[in-house]
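In structure tokens, one chain follows: the form predicted alone.
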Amino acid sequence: MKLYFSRNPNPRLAVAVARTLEAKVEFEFASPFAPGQADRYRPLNPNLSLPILAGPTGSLWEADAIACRLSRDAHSDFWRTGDDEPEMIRWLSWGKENFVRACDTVHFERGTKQRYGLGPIDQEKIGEGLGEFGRAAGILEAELVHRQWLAGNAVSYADFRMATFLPFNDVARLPLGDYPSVARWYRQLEAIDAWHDPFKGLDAPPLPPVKPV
């Protein structure tokens, strides 16, 4: 199988999962939205978004689906399948609609738009995103005071998904330090080599720099 990726948040997440699981995949850097590339990737994903996992029986897109597939293939409980599965699903669902979405809102304004010349920062959106982040991080903080990881006693895909945008906090500048248990939890993730540097040894051109505003 081949995993098409870039350095953006969701593809980064998929690569981190694959390397954590030591998945038997070939990694290929891709740019479906680059001029002249759409026709190549549209049969693999009609949305043209990454990541894409392509194999002899077809392709799979969306990071969560890819994580599930790779974990199943590896016979790993990284994607929980036992008693912790409902807990993992809860965090995936809540996180994407709350904590992850808030991180995305702020990162899009301060990071993505400035990397790709998509217009000026919308300070109103920043304010909304920071407000959502504060509410979600407060809930996460209260939970992580009493637990090391989100689902069970070991790291799982729930932790990786919740942290999707935190590797980009150098540009998003979310106040993670205001939430000591969340910050501690994220330091644990950063201590995992496959999360800290999922692109080590791969042909993966760096993201465009964030333009000063």
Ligand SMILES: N[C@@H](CCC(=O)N[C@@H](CS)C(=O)NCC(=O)O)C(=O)O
Contents of the next structure:
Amino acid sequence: MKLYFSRNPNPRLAVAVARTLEAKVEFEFASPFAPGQADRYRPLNPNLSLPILAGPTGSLWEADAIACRLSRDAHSDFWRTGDDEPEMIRWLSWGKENFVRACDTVHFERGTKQRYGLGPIDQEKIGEGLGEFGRAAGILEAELVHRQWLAGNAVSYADFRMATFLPFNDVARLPLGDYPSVARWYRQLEAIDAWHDPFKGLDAPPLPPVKPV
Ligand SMILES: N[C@@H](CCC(=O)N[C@@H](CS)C(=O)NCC(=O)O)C(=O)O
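Structure of the form predicted together with the ligand, given the form predicted alone:
Below is the whole assembly, all chains and molecules, this chain first.
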């Protein structure tokens, strides 16, 4: 199986999962939105987005689905399958609608738009994103103050998914430090090699830099 990836947040997440699980996949850098590339990738993912996991029986897109597939193939509980599964699904579902979305909104303005020349920072969007971040981080803080990880007693895909955008906080500048338990939880993730440096040894050009504003 081949995992098509870039250094952007969702493909980074999928690569980190594959490396955590020591999945038997080949990694290939891809750039489906680059000029002339769409025809190659559209049969694999009609959205043209990454990550894509392609194998002999077809292709799978969406980082969550890929994480589920790789975890099953590895017979791992990283994607919870026991009594902690509802808890994990709760955090995936809530995270995508709340914490992750807030991080995405701010990162898109300060990071993605500036990297790819997609226009000036929209301060109204930043305000909305930071407001949503504050509400969501407050809820996470209350949870993480009395638990180490989100689902059960060990790291799971819920933690990885919740943190999708945090490796990019040098550009997003979300006030993570205002939430000490969330910051502590994220330091635990950063201590995991596969999370800290998922691209180690892989052939992938760096992201375009964010120009200082
Ligand atoms: N919902 C999708 C989102 C995928 C997505 O938005 N991917 C972006 C990166 S974060 C992408 O393909 N960007 C083009 C690129 O990285 O070349 C998922 O979870 O996999």
